[in-house]
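Consider the single chain below, provided in structure tokens and representing the form predicted on its own.
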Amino acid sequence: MMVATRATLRSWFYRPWFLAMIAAVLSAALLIAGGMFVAMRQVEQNESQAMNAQGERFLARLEQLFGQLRESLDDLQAQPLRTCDDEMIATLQQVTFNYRFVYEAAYKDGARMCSNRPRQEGLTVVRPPDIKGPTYSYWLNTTTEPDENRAALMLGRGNFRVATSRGHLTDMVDLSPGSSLLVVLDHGKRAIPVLGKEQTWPPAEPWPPKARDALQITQSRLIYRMPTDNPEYQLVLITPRTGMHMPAIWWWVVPVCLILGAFVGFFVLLLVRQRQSLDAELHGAIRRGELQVLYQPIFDLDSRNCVGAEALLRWRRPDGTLTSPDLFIPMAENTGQIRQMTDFVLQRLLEQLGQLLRANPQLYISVNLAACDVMVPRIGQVMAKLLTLHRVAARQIAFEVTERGLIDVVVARENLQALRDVGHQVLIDDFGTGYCSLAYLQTLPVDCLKIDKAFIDALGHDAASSGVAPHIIHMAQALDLKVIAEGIEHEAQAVFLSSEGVKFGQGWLFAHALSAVQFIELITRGRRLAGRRLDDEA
């Protein structure tokens, strides 16, 4: 049952339209989610900016109000009158003319009270002050009436009282419904609304917040704590969060995301079809005889004699075009066809060069191993059968592994050691381009390092990379390892490498990749290629 289910799922995941649909849906969902996140952040930022601006305006107005109320009290306290008569009322009226934010001024002496507004209900607050300082006393929210001509804040000094109206606060900032301006007292334990409705205090949210930001954003409210110079109180502006009002541009984002998701799905469809087409063609390439094995000769840099070759796999289509190994080798590794291709290379090179190898015991051919073959002992078993069949010594077949193929160094070490135990050489290919450290290299069963062509090209040109090749050479010499330089194209490179102690090299200076016939001719005739180069005629 499980096997059938797994097979069904696998078949679905190999369908181009299904994969394209998944890619389109996922990409559109990710784009929309990203857009939502950006939009929500924009809304939060807009709310924060509006709240900060409102809080700053309130704070500036409150500082003006309290400053004028204190100044007017100081003026009243300095004058000599201390009785409720016409002269006192005139003095109180003059104070309200002199100070813009003083709406009402009063004098209270025992049971008598006189005000600049004698015919209206005056400052009749008789409760104790909300804040009693050494000089001034503060009464907050002296009225809950919506009338803007009623006092909202009152200050007292001695027998004098002055108050400002609610309008002097609301003309600066219009509170939204549900908002409140609070004065927090008793070290944050009690809050009195100056404007707006009463609020639960402390807030239901975790309080006090860990962050020291003036603005705290909760799930339902914005709480702006305004800094004050007086430690006795703190001003707090609380307003409910607005609904998620998306910017107008957001309604263009959704269709754009859907269109982009459709484009992604379309490209995935094309890529999957191309991949499946290439995969299907590669599957039959061996059967149709389209895969070829070429041989890149390896030379002794001193004598310029050929000592071996690297087997290279090439895919030539029926129309004569070559498919790059960089394209079909990774795909073969992903689909598992690389094992079949490695077996093909081993079998073909022994069929083509078996007689040559038996006649020249000093000659060897190296074969590249994929990571999957480095991690399992399979290749040793395959090789043993082929060597017995073709009567070729194990030392004449070497195996090249890349640093990137050493996924699990411990497992790779065991399998590579098993190959060395029966006589095969082990080479690290493209050394310096992967992640094989010196510590790992010292523990691996390796006979030779191959320096990547990029470092050879940099010799004498790229100041940043020109020192890499000599470093690898000296490191290999310290570990008693042979070195093969790849991609030698100029005589100066060969001379320099030889002077550095490099024994072997390969590259277009000596020969292109040769067919089996060309390679056999090269060896049997003992041809030295110092004077000319053999090109690939395959």
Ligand code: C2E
Contents of the next structure:
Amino acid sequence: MMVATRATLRSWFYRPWFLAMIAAVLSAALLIAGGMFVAMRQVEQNESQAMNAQGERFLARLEQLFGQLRESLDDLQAQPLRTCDDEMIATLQQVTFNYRFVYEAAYKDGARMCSNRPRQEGLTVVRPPDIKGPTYSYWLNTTTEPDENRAALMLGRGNFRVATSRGHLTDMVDLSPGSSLLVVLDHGKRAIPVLGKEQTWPPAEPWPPKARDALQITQSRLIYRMPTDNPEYQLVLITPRTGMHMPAIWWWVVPVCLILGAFVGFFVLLLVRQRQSLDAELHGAIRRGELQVLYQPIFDLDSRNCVGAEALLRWRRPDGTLTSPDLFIPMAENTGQIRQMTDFVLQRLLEQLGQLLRANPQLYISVNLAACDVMVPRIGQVMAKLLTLHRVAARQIAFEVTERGLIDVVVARENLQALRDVGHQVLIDDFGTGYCSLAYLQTLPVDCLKIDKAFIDALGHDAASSGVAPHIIHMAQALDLKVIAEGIEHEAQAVFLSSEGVKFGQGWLFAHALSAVQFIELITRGRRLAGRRLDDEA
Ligand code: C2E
Ligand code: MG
Ligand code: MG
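Would you mind generating the form predicted together with the named molecule now that we have the form predicted on its own?
To see the whole picture, the full complex is given below, headed by that same chain.
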């Protein structure tokens, strides 16, 4: 039952469209979530920017306002008149002319009140001041009527009163509906609105007392505490949050994310399909004779004589396309077909070159092994049979293993040692690209290092003596290992490597991978490739 379920699950999982759907949904969700996050941040940033700007403008205006109100009171206090007469009214009028923000000025003579605006009763409030300072008294929000001309703030000194009008506060800053400008008194305990409606105070949200930011953003509102120097009161602007209405871009973010998700899904579908079909195609490749073995000659760098070759697989598909081993070898390693392929290479190479090898006992062919070939002793057995059949000496076949193929060192070492015991050479391929350390290398039964093409490339056209290659070479020499340089493309590289003591090399400078016929021709004619290059048969 369990097994059956697991099998069904697995088969589902390998369905291309299923994988594609998952990829599409996941990527669309991820994109939308990302977009949402960015949009929210944007909204919050815009909100707080607007609030900060509004707060700063209010503060500037309030400072101006309070400044003028106080100064006008000082002026009134300084002049000698102390009775309500025409002269007093003229003085009060003069003050309102002198100070732009003073809308109304009054003098309280006993029970009588005289003002520059006799018909209005703005300054007749009799309630005690909201703030009583040593010099000035403050009345806040003296009217709640939405009349632009009614007083919003009143200041008193002695018997004089001056007031500003609501319009002076709101002409600068638009207070959005639901917002309030509060004056907070009694060390934050009491809040009186100067503009706007009353607000619950103190806010439920905790406010760190030493917070540096003037702006506090809570779930439902923005609270801007204006940095005033006055210890008696604090000015606070409160605005409800504009809510989560998204910026305009949001409306096309969602469809774009969905489309992108669909694209991702489509690509995954294509990839999985392609991979699966490649997989299926590879299955019969050997049987259908689509695999070929080519031989890339290896040269003595001093004498420029060919000493051997590396067997390289090629997959020519029925439609004529040539698939790179870098693509199909890893696939074959996954599906286990690689064993068949290694056997095929060994068999084909002895069929094609058996005679040549018998005739040239110094010549050798090296064969690439996959990780799984190294983990079991099978290769040794297969090889032994083929060598007897074709009467070729074991030392004429070398094996290349990559550092990746040596994961289980104990098993690998045993099998490699067995191969060496019968006379094969063992090479480490692509040396330097894996994790092989010097200490590790010392314990491995190998004869030779192949320096990876990447390090040879690093030598550049004029073979600057820098780079990793010299270090690898010296290390190999210290360990008494032979060195073969891979991927030599320029004469300068060959000369430099030779001067560093590298004896062997292969690369397009000397020859591409050749067909068996071409390789046999190269050897039998004893052709010296003095500067000449043989081209890839493929
Ligand atoms: P590798 O064993 O390191 O083989 C060397 C690769 O470098 C070959 O590519 C060869 O054609 C290429 N090469 C040689 N000289 C030059 C040069 O001067 N310039 C450039 N740019 N490239 C050069 P190829 O044949 O495509 O093989 C790629 C890899 O596939 C091989 O790397 C090897 O790891 C793997 N491979 C090939 N055939 C087999 C095989 O029969 N069995 C196994 N297990 N792996 C194989
Ligand atoms: Mg190789
Ligand atoms: Mg290599």
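Positions refer to the first chain, counted from 1. Predicted model, so just to flag it, every value in this text is computed and none were measured. Between two forms, the rigid core is the largest collection of C-alphas that superpose within 1.5 Å.
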{"item": "Rigid-core frame, C-alpha of P377, shift of 2 angstroms or more between these two forms", "value": "no"}
{"item": "Core superposition between these two forms, C-alpha change of T402 at least 2 Å", "value": "no"}
{"item": "E310 C-alpha moves between these two forms by 2 Å or more, core aligned", "value": "no"}
